[in-house]
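First, one chain by itself: the form predicted alone, in C-alpha cells.
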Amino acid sequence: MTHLPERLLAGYRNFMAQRHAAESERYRTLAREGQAPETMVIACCDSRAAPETIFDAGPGELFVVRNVANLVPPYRPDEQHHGTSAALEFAVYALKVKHIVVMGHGRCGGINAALNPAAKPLSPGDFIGRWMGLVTPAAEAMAGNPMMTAAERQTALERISIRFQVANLRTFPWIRSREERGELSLHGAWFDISTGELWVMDPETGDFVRPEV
C-alpha cells in the first residue's frame, strides 16, 4: 500500500530523474537564499490552466496563488480567514513583487456556476455559491442578455471578472500606493484552454488583445 496515488509517485520519479537533476544547483540556491520572484499570478484552481506550465516558468520564478475562478476579494481586514489576501500581503511586503497578474481562462467552472447558480452539483448555499457572489452583479447582467449565447456569456464574464479582480486589487491600500509610485504593475490575462491562446488585458481600455508571439 502506498501513501500517494501511483501516478504522483511516478511523476515524482520523473521529476527527480529529469528536471531536478538538470536544475539541482538552482534548487540548492533557492533553498539556501530563499525565493525572490518578481511576479505573482492569481489563477484558477482548474487543473487545465497551470500558470507555471503556460508561462514555462522554472522553480522560483512565479509566486502563484490559485482559487476558484481566480477571484480577489476586496480589502477587508476583519477577523475572517482571507487566504488570497494573506498571499497578496506576503507577496507585496515580503517578496516585493513587481507585477501581479490575474489570469482567468476559458470554460471556467466557477464562472459557469455564477451564471447558473441553481445548477447541480453546486448550490448557492455552499462554499462555491458564496465565493462566486463576488461576481454576482456582473453574472446577473450577463444572464439576462438574450442576444448572447451561453458560450458568449461565459467568455464575456470570464473576461469581465478579470477586470473586476484587478479593480479589487486596488482596494488594498498597500497595493494602490505602490502602483501609484510605479513600484508595482497590475495585469489581466485570459487563457483559452482549447487553442492555447493567451489574451492580455490592455491597461488603458480593458480590452483583451493577443500579444505577438
Second form
Protein chains: 4
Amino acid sequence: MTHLPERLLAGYRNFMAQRHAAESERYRTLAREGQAPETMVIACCDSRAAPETIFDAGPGELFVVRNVANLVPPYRPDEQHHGTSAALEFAVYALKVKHIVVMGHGRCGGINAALNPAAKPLSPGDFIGRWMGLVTPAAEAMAGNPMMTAAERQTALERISIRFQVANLRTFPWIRSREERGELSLHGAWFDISTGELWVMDPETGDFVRPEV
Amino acid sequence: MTHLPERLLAGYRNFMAQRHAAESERYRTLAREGQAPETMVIACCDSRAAPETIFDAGPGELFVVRNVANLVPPYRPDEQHHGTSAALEFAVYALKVKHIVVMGHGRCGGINAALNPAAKPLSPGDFIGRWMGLVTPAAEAMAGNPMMTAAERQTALERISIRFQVANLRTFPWIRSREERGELSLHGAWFDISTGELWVMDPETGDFVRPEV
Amino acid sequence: MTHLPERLLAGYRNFMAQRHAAESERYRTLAREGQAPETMVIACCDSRAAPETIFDAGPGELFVVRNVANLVPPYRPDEQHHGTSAALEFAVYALKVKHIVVMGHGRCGGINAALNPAAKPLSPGDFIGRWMGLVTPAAEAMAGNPMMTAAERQTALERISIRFQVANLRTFPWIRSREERGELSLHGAWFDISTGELWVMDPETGDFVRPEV
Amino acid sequence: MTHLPERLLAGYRNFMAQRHAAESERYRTLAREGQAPETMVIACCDSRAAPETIFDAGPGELFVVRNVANLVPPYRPDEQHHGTSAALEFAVYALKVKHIVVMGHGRCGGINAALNPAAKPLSPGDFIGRWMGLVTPAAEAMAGNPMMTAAERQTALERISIRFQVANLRTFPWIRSREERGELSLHGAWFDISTGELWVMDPETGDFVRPEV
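Could you please show the structure of the form predicted together with another copy of the chain, as a counterpart to the form predicted alone just displayed?
Now the complete complex, all chains and molecules, led by this one.
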C-alpha cells in the first residue's frame, strides 16, 4: 500500500499519463538546465486560486510563494526566519525574475478573519491573528465603515491589501532599486472565484480593472 | 494596455476558454459554499513542482503553502508573524483537513544553498541563509560526507529534510493530538523533476518508495 | 540416480531442449575457436542479480567474476592467491577485453554486513567480516550518519562501494595504462532488484543515472 | 548518452521487455523477502559456462561464486581477504544452502595455464600463475604423462581439479560437519562447451557420468 491519499495518487496517474507524457522532454530539460522563470507570484493558500491553474502555466513558468492572504511582510533584516523574504531574495538574486505579481482573490478566509477579529483565537498561539495583524490598520478602518455591506468591505479590503503588499515589496531596497532601473516590474491582480474574472491593478491609480481579453 | 505580463494574460485566456468554461458551475459552487479541501500541501516555490500540476488537482482540492524548500518552522507561539504556522492553524482549525503532505523535489535550490553555504550571502539581509538555517544541522552532517557525490548529498538532504518537516509538524500540539486520534494523517513525498517520478515516504521507516501506479 | 539436485537437472533439460538446441552451432564454434568476450563483469554472488540474466547475454559474451559484494581488492603483487586479480589479469592480457563493468545491486547482504558489523562473526574465521573489511572506512562513514534511514545508508554504500571498486581497478598499473590509451574502459552499474531498474555510473561525476531505454 | 557498452544496454532492454515483464512480481517478492537459494555454485569466469544459462535458473535460485577455473582455496582462517571462503561462509551460515556444486567445464583457460606454466607470466605480478598454483601438484603429475594427448590431459585435469575442490570444501570444519549431519551435500559437475553435455561426479567413485535426462 502507498502512504498517500488515494485521490492524490489517482491525480498523479493522470499527470503521468497525460501532461508528463506530452512534456517529458521539457521536464528533462528543466531538470538539466535548471529553472528560469520570468515571473514570481505571491498568492494565497486558498484551494480555489492556484496561479498555475488560473494562468494555465506549464512547468518552469511561475516561481510561486503561497501564504494565507498573499501577504508580503515588510523588509526586516533581523535574525528571524522570514519565509516570504527568503523567497523574494531567491527570486530576485538567483533567478533574476522580471515580474512580481501579488495575486489576491475573492472570499479570502484570511481577509475575512482580519475583518472579524475573533473573540477567541483559532488556537492558543493565535497564528492567524498575528499573521493577519499585518493588515490590521486597514481592516480596522474598513470595519468602522457602516455604509458598506459585509461583502463590500471584504472585497475592498482584499484589494486594499494587494496595494499594501505591493508597497511592502518596495520596502526591500534591492526590489525598489531594480524597479527604478526598469529591470523588475511589480503587479497586482485579484481573482473572482465565482465568475472567473481577473482584475488587474493599474499601477498609476491603484484601481482594479478587467483586461480586454 | 494591461498591467500584467502578456504571457500571463494569454494563459488566463486559455483558462477561461477551456478549464473555466468546463467548470464554471464548480467555481460558482465553490464560491457560494466555500472551500472544503481534504488535503493541505506544503510545497516548494520552485516553478517546476506545482502541486496542482503534479496531482492534476482541480479547484477546491488542495490548500497549498509554498515556501523555499517546503519547510515547516517548528511550533513557536510568540509575537512574530509565522506564515506557515498561520496556514497550518487555518487548515487544521477552520478547514479541518484530513491530510497534510510535505512535498519536496529534486534539484531544490534551497537545499542546494543549505549544502553550500555561500561565503557571501545573496543579499545583505541573507534571508535565504537564515531561512535555510532551519536545516543546517542536517546539511552539515551531509556536507561532511566525502564519499557521496554532490548530487547524492543533495537528494539525501532533500529527503532527510522532508522527514524533519514532518517531525516539525508534530511539534504543534494540536496537530499531534489530532494525528494520535486518527483525525489527521501526515505524509511526505518527493518529486523527481527529471523523470516525473513520485516517491512517497513510508511512515514507519522514513524510506521513500515509488507507489505502484 | 544422479548426484545433482533434481531442480538443476530439470533446468539443464530445459537448456538442452531450448537454448542449446537453438544455439548448438554457436556453442560448437565457441568451443573450437575459444572465447573472445569484449566485456568482463565483476558482480555479486547474489542469486537475484546474475549478469547473464540482466543483460540477456548469450554464451561467449561476458567474462564474469562473482564474489560477495562485487569487490575488487586493490593491486598487491605478493605471494598470496588473489582470485579477482587473477581473473583481471586473464581478462586483460589473455582475452584483451575492452570493457570492465563493476555491477552492484540493491539489498546486498555483504554491504549490509559491512554496515552492521556483527558482535559475533558468522563463523570463527570471520571470513565475511574480513572480506567486507575492504569497504570498512566507507561503511563507518555512512553508519555514523544518523539522519539517513537504514535503507538509504545501504543504497548509498552500495553505490559508494562501486565507485571505490572502479578506483581499485585503476591501482592495477596495466589497467590504468590501457584505460589511458583508450584501449579499455571502466564502468559502474547498480541493479535495483525490486523494480528491475538499472542505474549507470556517470564516469565524470560518479552519479548513478538511469539510461534512457 | 549512457556510459555502458551499447550491447549491454540492448540486452538490458530485452530483459526488461521479456523476462522482467513476465517475472516482475517475483523480483518484487525476492526484494521484499530476501533471497533463499537452496544451491550454491562455484563456477568458472568463462563466458561460455554461466550456471544460470546451463541450469536455466531464474532469479533467486543459485548463489554463485565465479573465479578462474572454479577453485576453492582450502580453509585458512588468517588475516587475509579470502573471497571464496567469505562466499562459502555467507552461503552456509546466512543462507543455509543445502547444496554446493563445483562446476568445471571443458577448454578451461585456467587449467590450460596450469598445464603449460608460462616461461613468462602474463603480467609481472603473475596473478594467474599464483592462483592456478592451487592445482600445481596435480598439473605436474599430468604434465609428466606422455601417453595422453594434450586435450586428454586437459580434460583429465579439469575433472581431477573438481575432485580436489570438493575435497577442499571439506577442509572447512563447518562444511564437513554439516555434510556429516546430512544438512549439506557437495557435488561436482563438468560441462562440455562443444556438445552441451553435462557430466556429473559420482560421489563414491569420483567418476564423471552423464545423467539420464
